[in-house]
Structure formats: C-alpha cells, structure tokens
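The chain below stands alone and is given in structure tokens; this is the form predicted on its own.
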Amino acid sequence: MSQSIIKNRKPLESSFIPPEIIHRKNELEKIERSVILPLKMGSSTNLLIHGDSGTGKTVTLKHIMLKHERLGIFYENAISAGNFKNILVSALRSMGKIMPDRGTSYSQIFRNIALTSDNRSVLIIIDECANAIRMDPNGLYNILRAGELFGVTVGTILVSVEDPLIYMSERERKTLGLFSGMKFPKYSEEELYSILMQRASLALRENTYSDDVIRYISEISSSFGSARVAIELLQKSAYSAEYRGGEEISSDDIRAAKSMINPYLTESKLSELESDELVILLAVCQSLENSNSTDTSEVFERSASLFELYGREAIDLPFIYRTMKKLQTLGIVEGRVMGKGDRKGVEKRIMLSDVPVGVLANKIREILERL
C-alpha cells in the first residue's frame, strides 16, 4: 500500500497563513509604513486596498495581524455585517464589550472603543467592503473621520476586489478626506510557481511531486493570476493522486483537478468535430499520456497508426495543422510558444488542461465507435 502523499493538509487550505508571505514585500512595507507605524505613534490613518480574488490581500493582512498581535487589530467581513455600524459593534464584541445592534449612535460606539481599548490605537480591517461603501456612505464617513469627529485613534483598512473609489463622486472623496490607496496585482507564472513550491514543501511528502508538476500547475493558473486557484489545483491534484493510490502527482491528476474546479469540455464540444478531427484529437491524448505537452510532429506520427486502426485514409501534415488550429479555436487544446532552452529558439507546444486525457480519450473512442 502506497503511503499518503499529503503530510499536512492545512497549507493546502485557503485560510492557511504561511510563515513567510512571498511576492508581497512592497505591499507589506506600505501597510507597515502607512498604517502600522502611525498607529504605534498614536495617529490613525486609512488605507484602501483592492485587487482581484487570489492576489494575496487577505493572507497579507492576516500575516500583519499575527505579526502585531499586541496591537488592537480586528478583522471584520462587511458582507456578513451589512453596514459599518454593525461592523464596529462586532469589533467591540471582539474587545469584550457587548452593545445593541440598533439604537446606538456612532459617538457611543467610538466612546466605548476608546474606553474598552484603554485609549490605545485600534485598527479595523474591513474585508469585502464594496457593497457597504455603496450602501452606507454615512457610516464610511464616520469611520474614516473618527479621529476628527470623536477624538479616538482608529485606523481603517478597507479591502475590496474592485477599487472602492469608483463608487464615490469627487465631492464624496473630498468629504471623506485624504487616504492612501493600493492595488494588489495579479501573480505572474513565476510568482505562482514559487508560491506553489512553498505550499508543496509544507504540505506534501518528499518525492511525491516534481518540478514539472509544479510548473504545469503554475502554467494553468497563470491565466487567472490567482494564488487561490493555483493552491486549489495543487490540493485537488494531491487528492486525485491519493484516491487512485499513486505514489506521486501526475499530469493527469492535475487535469482531473482542473476539471473539478472548472468543468469545461463536454460532448457538445466534441460533436463539432469531424471524424478525422476526432482521430487527431485522440492522437493528441495519446501524446499527452505521460507528458504535460506535445507538438504537431508527434501528433502526426501517432495519428498514422490511429487512422489505420479506424480504417481511414491517411492524412497529410497541413490537415494536422488546420485541425490543431480548430481545436485551439474551440478551446479544446491550448497552443503555447515556449523556449527550447540554451538559446535554441522557440517552439509551439500543445497542451490540454481542462480534462484528464484518459477521460477525453474514452469519450472520443465512444463517439468513433458510434460513427
């Protein structure tokens, strides 16, 4: 019986906070400089953070919280709270002070925050705040100008996928006063690769994953630029390998994981192909059984025996090229230009990442048998 591939499941979960946040050094430094340092000196500032899902916003802020446990930092989710007053009441509960959700003024809330925190600086991180900003501008005004209005030192970090400023008019922005903004960019393929390597080293046993496997996952997830997607692919690939009793993660485990996250290929897609094109796609599947990618020449070689097997006339190389272009247009395969290494130029590689090649090959065989 093969041993388990996963040694620690927590690093494969989205809620896990790694010991080191990589590729977010600039963002960490700006948060420290613009929010944490002023708070330690008794001054409150506000920061707006936005960026696509999976760009590291939440994990970076949770890391800040762990690093500065002695500061009064409270993390709240605006979607569950609904409005800014409820967010502040929830933060007070975390401080040990219970207040009613209704009938409480902002002055009462901030007075209790000051008393409960012994007049120490408080930082409130408000995640998924876009809807609250749209629906509760008065609450936003009271939070961002709490120091001026109520004499308390409360810093605020607003977090959203979209830039919250797009919901504000120029007049509203001036009313709210000065505050900093920061965008978390999407991760590049190389950044995703190092993030995956970090998580794999923490979560998986040695010799259960290869550099090629991590490269393949980072290539697939690079179109999203999302560490969340990449880590979920790694997690489900590991589960797939364990389920089949494998000793290491394979390319097909990754394809199976991708199909679970975003099922894409269906028989309706295959129905758009002519029988000869289906045979060529079957040749692509055979070429990818033990590899992440293939090329047109290998597909051409494998298709020769398949055309003979199915009693069809042999086709020429131009027909292969036309078919590969059609398969890419339909989104069934991917074509990527890749370097050969050692300054040998580039080549066009063919990849398939939305479904395990074994599953796709069986579907194709079933269709060909019916023709």
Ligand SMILES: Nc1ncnc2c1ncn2[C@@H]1O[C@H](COP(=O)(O)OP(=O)(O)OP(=O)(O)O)[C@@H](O)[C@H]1O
Contents of the next structure:
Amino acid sequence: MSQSIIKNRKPLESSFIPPEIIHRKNELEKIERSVILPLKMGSSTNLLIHGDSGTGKTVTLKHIMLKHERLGIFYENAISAGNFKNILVSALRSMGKIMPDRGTSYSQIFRNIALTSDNRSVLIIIDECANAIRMDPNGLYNILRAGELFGVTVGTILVSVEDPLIYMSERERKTLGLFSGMKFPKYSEEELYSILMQRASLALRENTYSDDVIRYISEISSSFGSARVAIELLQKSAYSAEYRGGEEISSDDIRAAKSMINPYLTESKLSELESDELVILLAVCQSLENSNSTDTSEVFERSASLFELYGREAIDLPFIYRTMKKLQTLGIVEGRVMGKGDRKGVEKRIMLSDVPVGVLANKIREILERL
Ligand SMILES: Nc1ncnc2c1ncn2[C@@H]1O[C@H](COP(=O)(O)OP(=O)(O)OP(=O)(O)O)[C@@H](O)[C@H]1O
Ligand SMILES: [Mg+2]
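Requested next: the structure of the form predicted in complex with the named molecule (the form predicted on its own having been shown above).
Shown next: the complete complex, the earlier chain at its head.
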C-alpha cells in the first residue's frame, strides 16, 4: 500500500476533536451562557441537547470541556453505564472516589460528589442517554432536581438524538422542573463542505483531493446532514485511493466508500431503542439472514424464542407491530406493501434499509450484552 495520500490518520477518525468547531457558534454560545457561566459563579443549571446523528453534539461538548479544563466538568456515556445511578457512580470514580453501584442512595452519591469536589459546582455531561431517560425516570428526576433535593450544585447536560420530552406526559415534564433545551440542526451541504475541507487539510497531503471530490462527498452526506457520514466517507475514500496506489482521490474511490458505510447504523441511533425493541430488531436480522424480506408473523415467532433465550418476559403481537412502526420511523427497517401474486391480495414485507444484516446483528448483541 502506498502512503501517498494520508499524512495524518487521526483527523479522519470520528473521535478526533478539531482545533476549531465550525458552524456551531450559536450552540457554543448558548452552552457558555446558560451552563458554563453559572458553573463559574458557583451555581448549576440543566440543559437538554438533542439532534440527529453527526450534528456535532459530542464534539461540541468535548470542545467546551477542553476549553474549561479547570472547571469541574465530567463526561459520561450512558450506553456503557446503563442507568443514571451507574452513570453518577462512574462520574464519581473519575473524580477519584470509588463507591459501589449497588445499594448506594442518590443522597449518598450527591453528598460524595459535593465532598469530592470541595463543594465547588460540578457539571456532568451525559451523552447518548435516550434510553436512560426513558427507562429510568426516577433517576432523571433525582438528577434534574439534585439542587433542591440534596442541596448540591450539580448541573447536567443530557444528550440524545430524539427530543426526550416527546416521550413524556405533561405531568412527567412538570415534575422535572425547569430546564432549557437545545436542538442541533442538520448540517447543510455548504457547512459539510467546510467541515470536510478542515479535515482534509489536516489529514491529507496536498494535491491529493480536488475541490470536486470534496463537493461530491458533501453532496452525498447532505441528505443525512451528518458530519459523521461526511468524514467517514472522506476517510474511506482516502483509504481506497491509497490501497489502489493512486496519486489522488477519485470519484470512484468515493463510490467505493459510499457502498461501505452504513449511515443508519450509529450507536446513538440504536441507543434510542429500548432493550425489548433491540431484541425484536435482532429477530428481524435473523429472519433476513437468508432472505431479502420478512413479515411480522415471522418476526413475532423469532422474537418469542429470543425473548426466552434472553430470559425476558414474553411480548405480544401488538408490541411487535408498534416496534416495527418505530423502527420504520427511525429509518432502520423499511416496510413495503407487495402483491402476493395471482390475486392473492397484498402483504407487508419488511426489509433492512441499507444495512448489512450481519453487522447490525453483531452490534445489537454487543449492546444487549452490556445491558
Ligand atoms: N461543527 C463541526 N466542526 C468540525 N467537526 C465537526 C463538527 N461537527 C461534527 N464534526 C465532526 O463530525 C463527527 C461527528 O460529530 P459528533 O460525534 O459530535 O456527532 P454527534 O452529534 O455526537 O453524533 P451521534 O449522535 O452519532 O453521536 C466527529 O468526527 C466530529 O469531530
Ligand atoms: Mg455523539
């Protein structure tokens, strides 16, 4: 393999934090104003952030953390930690205090956070927390009202893809008290173009990428509005060019890259699903292993044995219907009405949108094991 295209691999990785976050001035300002300023003054506020995958939620918050290294800001990912108690215990661990995650009360946890941080105010960022919000309303309540309940100054930024408020009743919202929300909009083609240019100049050698190439990648990724998709395409295109020993990235490299990525398959998207729904999606994957399409009754049958396998309580057909609808709304599966042939009427067939079944199934198993 020639090394003529890439000079630095790091900026092509999705965890890379660029020296400058572009097109997120309003969002950065709002976080500074509504969370960081109060934090500096010794008080705390809560903020709910949501927005589609790849709209820069994580990188913006990491940037804020780096900028304010001396403030007490802690970052936790809810997918690996599970419920809110585990998340707080894990945050405490990064403050240097070990506590058991079982049998510890919220009041003990918050008291310890206050002690460990010398009563300075603390900000905890909880990323990818859609599931925790839905599965653990009591934890959410304790976190958002920690100030009143335990007399501590601990603020939180909660991050998810979908606005978690849509899952709550008016009453539930009221019990959570006041907090502000903010949506990260999708990126336009122009915005993706400049984000790509920034990465390309950091990662690629001069004259290995033309303006047309970057335009083409921005165009493809603009239908998702996602910088994650854009950067992944750039990365795979560069690898493709390197692999064939080319001097620069060609449109064919981009096409090859496009066929390799699964824009729908981000963890944060799967984190929108409850564990029962994940099991059903796994059943869909199994039914599609040797076939292009499946139907609800087959998914129901396979789900039944998977629920048994995972030691879960049985589910009913209406739940399968509801889940299939949600999976369609999220763009993970596709439902198509098709003729059964020979005047036998029509039926609804279920397919996977653009995602290789094996890859998705493995990812779901991984997540289920962590739960
Ligand atoms: N405004 C930006 N400027 C520069 N790079 C960006 C910007 N927004 C996103 N990126 C880059 O795009 C990639 C995806 O961004 P990020 O991980 O922050 O998205 P996200 O909204 O957290 O997505 P997900 O919901 O999938 O976790 C990262 O590599 C990030 O560095
Ligand atoms: Mg993220």
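Residue numbers count along the first chain shown, from 1. Note that the structure is a prediction, hence the values are computed from the model and not measured. Definition used throughout: the rigid core is the maximal C-alpha set that superposes within 1.5 Å between two forms.
Once both forms are fitted on their core, a CA shift of 2 Å or more is seen for Val299 between these two forms. Taking the rigid core as fixed, one finds a CA shift for Ser53 smaller than 2 Å between these two forms. When two forms of a protein are overlaid on their rigid core, residues whose CA moves 2 Å or more are considered shifted, and His63 is not one of them between these two forms. With the core fitted, the CA of Glu308 sits 62.4 Å away from its counterpart between these two forms.
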